[in-house]
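A lone chain, given as structure tokens: the form predicted on its own.
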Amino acid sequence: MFGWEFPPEISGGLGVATLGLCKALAHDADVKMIIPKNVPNFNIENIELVGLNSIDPEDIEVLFGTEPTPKIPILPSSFKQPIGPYSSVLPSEFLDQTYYEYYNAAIQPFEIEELYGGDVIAKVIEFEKIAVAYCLKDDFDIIHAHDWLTFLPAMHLKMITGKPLVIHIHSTEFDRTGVESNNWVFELERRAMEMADCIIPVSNYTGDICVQYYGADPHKIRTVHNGIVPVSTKVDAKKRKGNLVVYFGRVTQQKGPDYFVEAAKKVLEYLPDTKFVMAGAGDLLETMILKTASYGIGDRFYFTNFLNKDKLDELLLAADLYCMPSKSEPFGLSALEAAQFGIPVIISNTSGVAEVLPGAMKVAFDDVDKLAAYMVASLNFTGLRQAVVAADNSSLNQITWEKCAKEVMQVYESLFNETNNIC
């Protein structure tokens, strides 16, 4: 299994899905998972975790040591941008020759320290050549990559192998872009896609996306929800004076903010002790907190950048109302994370974690009236929230790790199963 970010080196939800699987899994098959960076003395049960950042260099001699193996003609780019797991790229030309003088440098020990600072190409071409020749000594039965980060190795392992791919969508380039998505990701997706044999969604809406913009075969589609790791603390009746409404996610087009600030503009006419909190880093954080202060509402927000784990429960133990108006969004941890601490929460209609919380309050992520009018009543409706957070206990009892393990266990048998190695 191949993923980017692992926790405690998260940046996101695409982290903390991985581990969730990865632990849950574990129960059942041998997991060997290929990360570029491992902490030291960072060890999960049942799991052989390796980070590429700690193979010794003598250990990179020996693993090319023999004939070099094929080279897959992908992933052509002659940019170099700092590139974040949901942020957008430029359009470039696909110039396969670029791919080739990267992928042929000269080998040297993977040395990486931000995950997505710098140049990010050059990383996931680099992450490619180690992991691929390391894996090549193991035997296996499956590869399984997480996001188009991982899937350079995956591909490269079956076309040498000819072992059945999985790859899981957590989120795509047409969900940071649009329709207009024309670079080298969305490319390298749609390939993946292609030569996949089984492609896992964690959504039926980003099923959808993966078929109607990437052409992928529908057959190979096989959806599963992410899990959650409960939690036994609940928010109790407040003693405070005030609301508090919680947005924490990247700060990114993705992710609606601004609709978050033109809402909450709105809830002040009504209920101006209200105070807002935007948890989270992102290209628009200073805009989000210029736009605060042109409304004349700055002292009513308040913005934390990343809040790791701790801070994030903390936040949610004080929180009264849970946001995520966001345009695309593949799942949606955040909002299963926020109600499990037992606050109603609103969505967008365009998320995939609508599909397993029924109950919450939805409205299309460009509507800021209702968004501002689901918010007020949130806020001064006792029996609206608490018919809310009902509904969305009950389905919380539905959705766990162990669940999409299971899922996940039955992908790998049918690949087994079908002779033409199709889900």
The other form holds:
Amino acid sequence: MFGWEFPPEISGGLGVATLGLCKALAHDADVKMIIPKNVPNFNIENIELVGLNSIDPEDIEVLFGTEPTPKIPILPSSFKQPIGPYSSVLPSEFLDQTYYEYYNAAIQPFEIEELYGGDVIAKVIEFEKIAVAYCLKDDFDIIHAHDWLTFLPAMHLKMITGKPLVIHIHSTEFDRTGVESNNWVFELERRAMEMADCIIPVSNYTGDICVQYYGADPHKIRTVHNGIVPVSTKVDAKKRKGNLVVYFGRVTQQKGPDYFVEAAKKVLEYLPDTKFVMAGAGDLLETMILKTASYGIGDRFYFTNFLNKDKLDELLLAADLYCMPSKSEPFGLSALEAAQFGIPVIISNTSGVAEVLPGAMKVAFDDVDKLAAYMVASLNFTGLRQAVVAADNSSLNQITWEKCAKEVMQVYESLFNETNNIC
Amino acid sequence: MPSICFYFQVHQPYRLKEYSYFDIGSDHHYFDDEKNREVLKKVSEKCYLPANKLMLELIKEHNGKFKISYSISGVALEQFETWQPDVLQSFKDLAATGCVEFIAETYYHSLAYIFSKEEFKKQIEQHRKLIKKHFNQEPKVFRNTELQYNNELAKFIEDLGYDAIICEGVDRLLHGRSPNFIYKAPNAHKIKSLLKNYKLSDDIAFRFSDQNWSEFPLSAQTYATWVHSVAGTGETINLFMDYETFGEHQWEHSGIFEFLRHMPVYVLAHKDFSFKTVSETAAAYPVRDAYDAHQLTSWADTERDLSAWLGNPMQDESIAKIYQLEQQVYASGDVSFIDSWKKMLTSDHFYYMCSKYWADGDVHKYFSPYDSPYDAYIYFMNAMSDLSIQLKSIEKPLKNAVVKETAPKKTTVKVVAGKKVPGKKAVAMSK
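Starting from the form predicted on its own above, please write out the structure of the form predicted together with its partner chain.
What follows is the whole complex; the chain from before opens it.
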């Protein structure tokens, strides 16, 4: 299994989801988890965790049987800018020109500091080369890759070994950049979907995007909704009667922070005591701060920047309402996290999590009036809060990583059966 | 000599408009006149008009041997009068045949029995007067909203002077007995309880057009044989259903009207069988056993209880709060406040808030004019907030004897060319 972001190194839902799944899978399968970077002494029971950063140069030498050279694939200069999995990449024909050649280039020890900083594509390509060589040392039955960052080694390995390839779609370039997305990452995703034996999107919503925008074969798609680890903090009894409305997640176009601010403005005209928290970092953060200031509602807004888990839990304990007006949200783990704290949640229709939280309040992401109306009603009416929380609580009981792992095992088994039938 | 007792429920609520929080204080008309008129027109065309026409033909064809009963809510009759006088006329034509009986119910199709006995009685009386006015009949049989029923209610209705009361034949209370006899609540003296035969009723009301049903497509002839098989094991087969079954829930192309057209012939082909209205049924047969219902039952959902209207926090809060306004509303003496308040008591508002079957796209969703139970609740709460604020604003002047005379006492809504003019009400209440 190939992963990129992995605890304790996390910045979004990908790391949390990858860990949750592989932990639960470990009961039924031997999981070898290949990630770019691991932290010494961070181990997970029953899982062989391999951080490529911790492979010695000597081992690399043995692995490739040659002296490592400092040469790395040359990328067009346009890629040499900070990019992350959640910001866009400029279009290029890179994949077509170089894909079948670059892995012949020489190898050097893998070093990585920031997963999403610097030239991510260069890191992705380095990761690919070493990961493939490393994996060929041992036998395995299935290749499972999480998001575009790990699709290269997964595809390469499939080409060499013919083993079944499962790609897990936590997020697509389409979600991140919209309909205009037509770039290297998009193309990589498209090719991976083409080559994969099975595509596991984290929601039907995302599965539809794979089919509609990437031309993926609908028969290969098997949705598996994410799970969530139950919270240890007991919060059900807490009666929420305050007026603290929370947004948390990256402050990027994808997450719809501007709709949150617009709705807040409207709410404040009627309920001037309401307070809003925007917890998260992102390229639109400054814009949002300026916007609230220009509306004269800056004093009702709190911008916290990125919060770690402890701080986030603290915030959720105090919050009265959670909003996620995402334009396109493959899943939306944060809505589940909020729901776990007994907070009523408002989510957009264009989110995967809506499929597992049928009792959440749902709005079209750009319907600011309705979002504001739901905010006001949630703050004013006890019955609504209680009904939403009760409905979400009953949904949460069904949302486990065990269920998720079971469904992934079914995917594996169906692939084994297919392979056996051919043989 | 078994008989068939057909009773059809006719009801249309005053649906609330998408009343936003931001409308509170500025908009005092809460009902979606346009939607209500549209729905009424659609259902009239698909069901009420063709079904009434067919019933009239059947009554004439069978020379008085085909008999039926209706319970029409006051709010439905009001809306007919305002927007579809042709439907009201067709019911009057049916009433004139002498083969049609009208049943008593709460004017506002409400849950008043549970929340205010006073209001409950007022609404029954208000409905009685309306039935008398339109159809010149004094109802002798009562049915509560959605067949909500228990022993205590049976006794309460007996004390109001009714001969019989209609209820669901709930399996868990029948203990294996047949619903095809007359029963009585153990605490009642003489009021008879007519139990719905839900199997044979639902064959028509719910399963008729279900292509997965093993009996699909159901013919009038087959159905008559099922009815005839009751001979010797029952006295009355109570077929109770929504009137909208004909043409609205079961669409015309399902063959429901053809089924109805031919069914009486096949039923009457067996010489022992006849059709009776509700009070004829009650008069014809003796009480055979006690039907002991402690908890309130109803004909809704598979649970046959009150969980369609009450039980989730939104339903419980909103209904409790609307009834809390009762004193204030009457104390205001303002006809339009009273009218708005009473229309908000209609059970449908709380049915739309039902969240029992979230994602199933079930029957609740089918009937709801809103996107979600939350929306139903929010519009209701917003409208109620406005009403409540209105009431508070006139409380003070009312205490002051000097301004009493000038307190707004605007009356009925004017009807111009069949159209309600909501503006009148707004003016009346905005002072």
